[in-house]
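Given next, in structure tokens, is a single chain: the form predicted on its own.
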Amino acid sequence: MDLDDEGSNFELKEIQTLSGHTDRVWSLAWNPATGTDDAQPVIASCSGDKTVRIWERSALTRSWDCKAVLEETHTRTVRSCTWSPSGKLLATASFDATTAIWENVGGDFQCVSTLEGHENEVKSVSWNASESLLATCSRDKTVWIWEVMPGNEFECASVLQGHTQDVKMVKWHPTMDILFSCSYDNTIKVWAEDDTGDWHCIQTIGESSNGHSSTVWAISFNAGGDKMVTCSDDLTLKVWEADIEGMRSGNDQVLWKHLSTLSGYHDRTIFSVHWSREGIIASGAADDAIRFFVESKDSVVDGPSYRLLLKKEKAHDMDVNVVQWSPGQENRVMASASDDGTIKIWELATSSN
């Protein structure tokens, strides 16, 4: 079926809510290594109660569920959680100013590791593709770079020094070792290592190159690797676009330049943007509501346009933190969180109509 036929008519189903955290849900991911034939799906969220919940949806009756709650570790909110590419490790970042990284052992998830160093809260926390490296980011206007050592232990490689105010997020390039940074000083940074084995920002994608004129909230990248989006509290969302096989080879004069913005489609700071492995950008933001877009057909030479495929207004009864979208078979399934103290799981259908 194709996004881009106008005549399809689309649906956000509300699959089932979530309820377990006492406060405000900030974050969530999706396990990889889950939502194939041998694992059902299995989902991490964090929040202001200082927990995070591990849920897990029955074979059987295909009803999710809290299979674990990560508790006394944290001592304030948890902000954000992520999970190893290969699924066996679970990193989150919090208020209290430290990482910790989780294991399941035989059911029983275990606090193997507590990463210090930020002066203050930690906002994000991203593995690199081949899970060797972790990034942390901080009010304290930081990134870090953790290398991945044997034994769960990690080393301090890198602190990154360039933003101006509160990094809100990192986020590593799905296949290469490049580090994507985005700030309260509303720019996004890209950080590479050079052959010295020390790590520079390459690019600053800042307002004079297109870029917001407020806090940037989030990043995410197509599953080509050559786009990515980003958002903001200027209420738009804005593609990007790089030539990745220069990229591959090495050359680090490679610059992100700017495709298109969308307007005009949030009234609130859009905090959330994820883009689905076959093209679909959702955000999510503080108008409650969450919406979907499509690289329109219409696109002309200077570059693709965007079209808005869906809105869902009052997906959740407050401001919209996180949507993520299922990296298993089920294409079009994706999970959303909120102030609320929710976690929804929607599918995206074609409605019969």
Contents of the next structure:
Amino acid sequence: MDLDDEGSNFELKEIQTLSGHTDRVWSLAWNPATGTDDAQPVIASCSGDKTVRIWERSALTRSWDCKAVLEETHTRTVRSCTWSPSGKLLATASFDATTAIWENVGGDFQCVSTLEGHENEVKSVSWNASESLLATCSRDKTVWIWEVMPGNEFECASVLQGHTQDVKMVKWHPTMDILFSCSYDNTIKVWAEDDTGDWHCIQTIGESSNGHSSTVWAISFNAGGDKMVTCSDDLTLKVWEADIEGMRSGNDQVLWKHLSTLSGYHDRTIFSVHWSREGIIASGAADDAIRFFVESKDSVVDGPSYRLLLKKEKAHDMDVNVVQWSPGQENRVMASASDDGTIKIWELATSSN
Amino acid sequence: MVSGLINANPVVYEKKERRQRPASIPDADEYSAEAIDQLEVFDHVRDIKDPEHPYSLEELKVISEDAIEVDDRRSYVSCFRVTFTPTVEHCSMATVIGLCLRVKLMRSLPSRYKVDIRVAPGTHATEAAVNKQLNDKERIAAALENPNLVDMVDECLAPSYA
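Let's see the other form, the form predicted together with its partner chain, since the form predicted on its own is already up.
Let us now look at the entire complex, which starts with that chain.
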């Protein structure tokens, strides 16, 4: 496979730049139900301009257009957006301390619910795989778990305390109802439900467990769900692994262990990291660059190590805030967004020599 | 006597002589290949008013030209590091001063410039905590959506726009 061949040359080809937002773009999400033969790819993006934009690629021209601007709902920066696994709902998290839920009703996006409760800025929102739970996190140091009820009703199931600072991101495990959060307090926390339905922290990954030494900005899982990668202000990416079979059998004692630290590759804060289903780790950083890493087949002794596949300098004119691989049929297509107010669609291709 | 001010009697220093500059339109620098130097960065911040006293950051020696460093390790990214010295070790205005520096430079320098702000090592009791906040752009962005804070910052920045 070309990823294993260290002689292969890769290049990141720019497909299109999506402009429209009038302030920095903080995040974006590919609609998971699109990018197939029947459904053209769709992306949602959110910005400091308080709006969310929906972009769709035209089947005819293969060019991306802005299909909708979701405005007049959030009163401050929209920090994060994520589609439900079925692609039917979009959740948006805002500095205005609310999380809005949107539904596409005949081409029109309507806000069908507003989740209130956090004391200040909501930073991230995540749906679990079965779409039965939603998690949000905030600068108020808490993580909230919401139950999704019929009729677009959401009920707060738990308010999780434990982080000692601003919580930057929450992410559900891809297959199990285990929740992960990362924070300005430099730790990653793992949360699970016990037999009595109470949620609690089953693991805290801090500096003493080979964890990060500064703010952890993002978490991403590999396709199998047995590894995760985190990125930080400490300029490293860290890869973690866990015994997936043990987790599946409901063993609460299963711990995530440090596998590898990728250091020396970034010299400014890494804001985003995303693991593709093929195993390519993409990172977006404050030096305007996007980097790609793959597992190196070299070292077998201490376990897998990772090597830099490609570094794209000046991917944007300003900080890269988010990188997200497309879930669609097309391979190695990725989107990024930046403080420069744009979203870029890319294709990671092998360059012809 | 309780004056309410953190530092009621700051030491006021003389201002450094100003270099003559040709008048330039701010946006003209956006695409110019000419690099911005330390003195130019200093010129943008020297007249910022201290939040508590009717003196500039330069006059109080909170900021000086030497405390601005160019980091040119990478050819594709231009960075500045600005170090400021609060007048007192327990200065709770440190984050406000840092925020003022950040906002002024954000508004004055072309967007391709990265700025790192920190307090001079050893000059503040909670140095690490202050530095972390001042360099977390998400926290800065949220803070700048607070109108009261923006008003306070704008008041400090007013004299620096001349």
